[in-house]
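Only one chain comes next, encoded as structure tokens, the form predicted alone.
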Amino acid sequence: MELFRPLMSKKIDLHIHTNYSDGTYTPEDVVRVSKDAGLSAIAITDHDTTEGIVPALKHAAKVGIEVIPGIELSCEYNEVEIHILGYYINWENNWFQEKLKVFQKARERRAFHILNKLRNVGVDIDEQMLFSQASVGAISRVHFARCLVEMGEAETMADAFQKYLVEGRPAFVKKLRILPEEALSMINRVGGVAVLAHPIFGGGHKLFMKRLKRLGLAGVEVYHPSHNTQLSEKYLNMSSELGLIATGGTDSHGGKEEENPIGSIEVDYELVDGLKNAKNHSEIKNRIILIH
């Protein structure tokens, strides 16, 4: 879906995803499919990990594309998934590794719920199959996806998902949410930028956002490939009588299927601009703490 964006120069991509989640590139890949798309700079997304940074920085370096280290966190606030996305965040910080490992463990068990739930309904996936689709990283609904299609079970992985993984269907299993309040607070305790993902999906009031932005919440992501262009100029407004950032991207997962592909949605480098004065001000600000 084209979003309305003025002719730019500068394209960027703030809200992409790898196979170390959920995602289907390499961040190799993905580093080199957004230098192809005459990006110059992303921001890497992943659901609970942060391994996908460094060979993503890596790679970058040489091609000569910036990457911005960043996250994205699964929140709930009465019954609605929420998510959250950190950027600049300090991903090397040991507390932060040992509080994502708790997210990681229970999309562990998670899976073998799912197993279980399959098996119940005759569709019996091999365990070694589906843990080899997430050789490299946190194993989600997608790997699952990609399995039932594979034994022939589902046509695509749209198909895979209505038929037994989104909500009511017979193998879904609710993944492990944390109060926004808690993910606001562990992305500004590493020195990260907060950002309210695609509010379009939840979260997107604005009392609600006013009250996060109390607790540390610092943009809203305006452009998303689920936003029409009325939606999208609704969150600009929003986040500028709030004071919030404005971030865009396009949520990229890749694959062959993928509609909304890297850097198919029109954004200006003068958003990245905007997360690098919140970084600023907020190390300004813990620093002016530290000295009192």
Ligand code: AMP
Second form
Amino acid sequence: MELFRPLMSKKIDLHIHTNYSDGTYTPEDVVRVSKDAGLSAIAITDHDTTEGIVPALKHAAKVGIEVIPGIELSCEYNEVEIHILGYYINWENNWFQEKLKVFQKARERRAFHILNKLRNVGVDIDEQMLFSQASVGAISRVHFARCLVEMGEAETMADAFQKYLVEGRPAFVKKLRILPEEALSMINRVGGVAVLAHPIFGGGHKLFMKRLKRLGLAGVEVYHPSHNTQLSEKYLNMSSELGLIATGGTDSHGGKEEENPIGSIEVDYELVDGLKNAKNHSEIKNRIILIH
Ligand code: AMP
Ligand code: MN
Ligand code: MN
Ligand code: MN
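Having looked at the form predicted alone, could you now put up the form predicted together with this ligand?
First the chain shown before, then all remaining chains and molecules of the complex.
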């Protein structure tokens, strides 16, 4: 995506998955590929797990790139799935990890439900093959889609989703529902900066964002491969009108079926400054709350 940025500015990618959730790259691979792509800073934003953060930080210290700890949480509002990113979370917090375990347990139960539903339509996925890709608590529909392609039941990942895994298809099972306010409060409680992910897929309305801001939202993912230039501009305007920061990233899931390679959209380092300001701002606010 061309986004009228000055040449020579430092580039970043604030939305990347590792193989601890539904990405294919290890955290070390993510760091190496990001460095090779010439990025200055990246964020690890796995679904419902923070396991990829420490290995990425360790490797980043060796190769010299800034890694921001993050997470991506799924929630639902009026039947629409909405994703919220959390940056600079204190991922070691026990309460936070216990909350994530609830989501991971739910993923595990859902995976067995999906396996059964696939068996009912004559598709028998080998459990070993499924769970060799990721720990059971991180299992996502992406892992099912990869198996379905491997088995020849679908031509592509998108085909596997359309044939079996999306709502209305035979193996669709809903995820655990949490409300956006629960995700926002989880992220804020551990000092994180909460950002609405890819608003095009859900939540991209001004009134809704305004409501989320009152509940602890700090920013909007303005730059994403699913946003064309006009959409990015629209979300940039909305965010600035609402006093929300802008972020951006590729939502890269790594490896071979990859459509959005790491660093494949132009995002400027100044957005990291915005994130850091938001983090400092929330710390000051929390201190004031503690004093009163
Ligand atoms: P889950 O969290 O198990 O519901 O899986 C959702 C994940 O599947 C998202 O994070 C995307 O990585 C991926 N995904 C969702 N819809 C599609 C689709 N139509 N085609 C390919 N990947 C998809
Ligand atoms: Mn994903
Ligand atoms: Mn998402
Ligand atoms: Mn994502």
